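Here we start with a single chain on its own, the form predicted alone, put down as structure tokens.
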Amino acid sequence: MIPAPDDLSRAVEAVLFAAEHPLSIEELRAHVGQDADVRGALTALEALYAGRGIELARRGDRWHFQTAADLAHLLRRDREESRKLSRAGIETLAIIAYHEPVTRAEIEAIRGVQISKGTIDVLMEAGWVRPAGRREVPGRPLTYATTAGFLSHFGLASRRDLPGIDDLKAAGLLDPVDLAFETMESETVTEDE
């Protein structure tokens, strides 16, 4: 029978587990003190994990847990390759976002340019964007709105979440160009006045 691991090895693998990457021994002290016996506990923790479905690994100086090579064919999936969305695809989800339910037109004259045939449908594709009825309007336009997978994706619990104009600033999102130019906006109010 494994003796339990001690407190130090459980420190350490509680470490290693939530790793980004491979740590070494420093790293590894740095966390759980400087004169610790981490290279006793890491051999310990060796033992615990031999012939399990995860291991202790070694590559080079630095340690993390790793599948079990002999498992690996288990985790092997068809990838879905994920696409970047294109500059237009994300301008036209985000007036999607602020302005639903919105008309293909309607997203043209916020962008000021056409959108391309396919930009929808890739929203579409990737379940962030839905028809969401038709306006009674001649022509009867399609509208478009955001769905829950698009909530669900960027973590918002509704479109309330959404980040505002404040918040945008504050992130440095807004084009520096536009912020001088509502400056200008706002002096030239105050000067009229």
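Hand over the structure of the form predicted in complex with another copy of the chain; the form predicted alone is what we had up.
No partner chains or extra molecules come along with it, only the chain itself.
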């Protein structure tokens, strides 16, 4: 039994749509009928879908539906999410800014806590930190420094605008009262990324 042309194109359309991979004419025939004019139905469908958001495409001797190539950009959607830097992140950034160029081991020595792999990655992703060459000591560790993007984000003309230790003390930012609490916190809180 040969289905009427229109029924056949509906059948081929549905089978191709539900298929897990592109289908050959023989595979299509297995679904819609051995004697069916599958080739004719495919031609009809090709014309029907031309210029639409979906198109019938031929890959070698197999057929499948795909989204129109010019609409590919709609399938990918960028979403910018504003995220606050973690405590580990901001501390690491501060150390790099005050001590650059500085190695990872030096950052850890100053923080008194290890930093996880991701912490510096995040700072580089934010565009605030860059690798700044290797230190000529055994192991040749990589050093890090801040970028121009860092200065502009924080509204600084140069690194010299960062307040010095004495300024920090005057501003109460070295207040020893917080010390015990801070230490306790940094010990309890495991390194966040």
